[in-house]
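Here's a solo chain for you in structure tokens, the form predicted on its own.
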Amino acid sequence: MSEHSAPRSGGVRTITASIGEALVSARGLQKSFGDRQVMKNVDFDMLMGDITVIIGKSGSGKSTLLRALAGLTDPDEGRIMFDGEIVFENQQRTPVWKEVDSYVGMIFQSYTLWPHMDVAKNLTLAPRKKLGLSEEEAMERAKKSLAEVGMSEHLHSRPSQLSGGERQRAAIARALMMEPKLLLCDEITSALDPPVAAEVLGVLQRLKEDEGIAVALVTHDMAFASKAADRLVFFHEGEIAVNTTPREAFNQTDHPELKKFVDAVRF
């Protein structure tokens, strides 16, 4: 594990997940907006360790999926566990998500970096507001996290200073600033040329061996979800059609939607 973990403060609970075991599971989730359900029953597991990659067209469900899970969205119905304890049931959060929340990082396609700060206090302010850290405690661990992306020498620029590449590994080690277990990514290689998606792609492999954090990744790389995924899950109209390995997802199925999917973002 990462050298700047550290026992929380301000009455976080400690994880209890090893590598391997199921650090999330959700039943039955359903979500709509106005007349269109894009989430139907739903049941998703992550664990320990591992990297899901979650494919599927546009407004499939699996963006929502990963809002859910990062406490963004709430579903209609159904029920999350979070490291074996209940977190959304009966349509709304239970007190044991504020006690586990700040391990869920989620990162997005638009960066979302301040532009006004430079990245050392896009980096340090939350992890000083929600886990309490001094001025000189988290600028350690924003050095750490820095490091960990290949950052190093971008402490102090301003995110205008950075490429879409440098701007995308500078909002994981913000994400990696609150030591998460579950990392959450909505297509954050898209507007990367294919070189740069493959150095941020390289980084999230080795946060999962280095790291033992679970990710989860929404993405249309099919080269990555092959090489580096333990588990490829394909969002079919709101529903998981297909959660098996990489391998026999591209090379067994028989599920034509997945085939055709494939097919047509493969090359």
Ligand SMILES: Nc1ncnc2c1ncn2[C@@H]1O[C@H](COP(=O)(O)OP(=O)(O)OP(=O)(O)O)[C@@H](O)[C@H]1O
The other form holds:
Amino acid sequence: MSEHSAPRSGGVRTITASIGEALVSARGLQKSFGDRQVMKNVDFDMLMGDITVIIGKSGSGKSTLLRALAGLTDPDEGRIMFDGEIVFENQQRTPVWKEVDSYVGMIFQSYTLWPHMDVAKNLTLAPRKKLGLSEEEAMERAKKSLAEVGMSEHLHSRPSQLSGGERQRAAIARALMMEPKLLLCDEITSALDPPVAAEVLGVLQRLKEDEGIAVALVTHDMAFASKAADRLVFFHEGEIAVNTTPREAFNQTDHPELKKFVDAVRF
Ligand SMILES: Nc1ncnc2c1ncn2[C@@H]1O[C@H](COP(=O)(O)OP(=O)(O)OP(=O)(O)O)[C@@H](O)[C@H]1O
Ligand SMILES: [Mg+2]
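Could you give the coordinates for the form predicted together with this ligand, as opposed to the form predicted on its own above?
Up next: the whole complex, starting with the chain shown before.
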């Protein structure tokens, strides 16, 4: 991250992928819960500087993929590469994963902030612990992160004092504290009114443009997908059925499931 890049503490790799190069490559991911196969054979690439919008019916496996990329769940089969290094293979995380996992941020639909701490504490906790920043360094970074999402005046607010949109922007600011290269967003605007959702998504678009990070976003917001996404991925029954530009996806009438889905949520 250009302006406030600080060296990471020991054992953390420097990321070398530049804009347009693969930051994440997943191959042959499979995952079952009981006898239900949730990811069947997922190949998925994310390029540095791209926003990838992921759409698909409920239960099609979108969150499972994001969780696998974030290290929150392990696939049963397949391989995940991060910045050219294998981070998951043979059903386990490799030692490299621990050296890069702090570059991966994930934001959820709700419950993203600790309710009993103010915004400053919410933001500074992880970088102090994981990156070894001093309190002053962490506070300095918190102010910058909040400014990036237009939330400077809320440094000492409690989550209960924030609106839904402000909470999600604070959650993005908290993810930014770790200077992520990959930001995984799982339906982060689903509980918000359209104009507030647009504001939050606008923050992501600006970040992508300013910082050149890779963003994956599960959303039903087709207006955002068509405007801001570089790739549009359609999940269908545990498989990536379509992976193309939004323009092509919206014109793709030969995939009946995608057509049904896009027609149903069309803006
Ligand atoms: N920890 C789990 N244990 C058992 N089943 C699970 C678990 N996590 C997910 N599943 C199942 O896997 C399937 C895919 O779930 P996933 O959350 O990836 O879907 P999704 O595409 O994100 O759906 P939604 O749009 O509703 O969020 C679902 O049928 C879900 O019930
Ligand atoms: Mg989900």
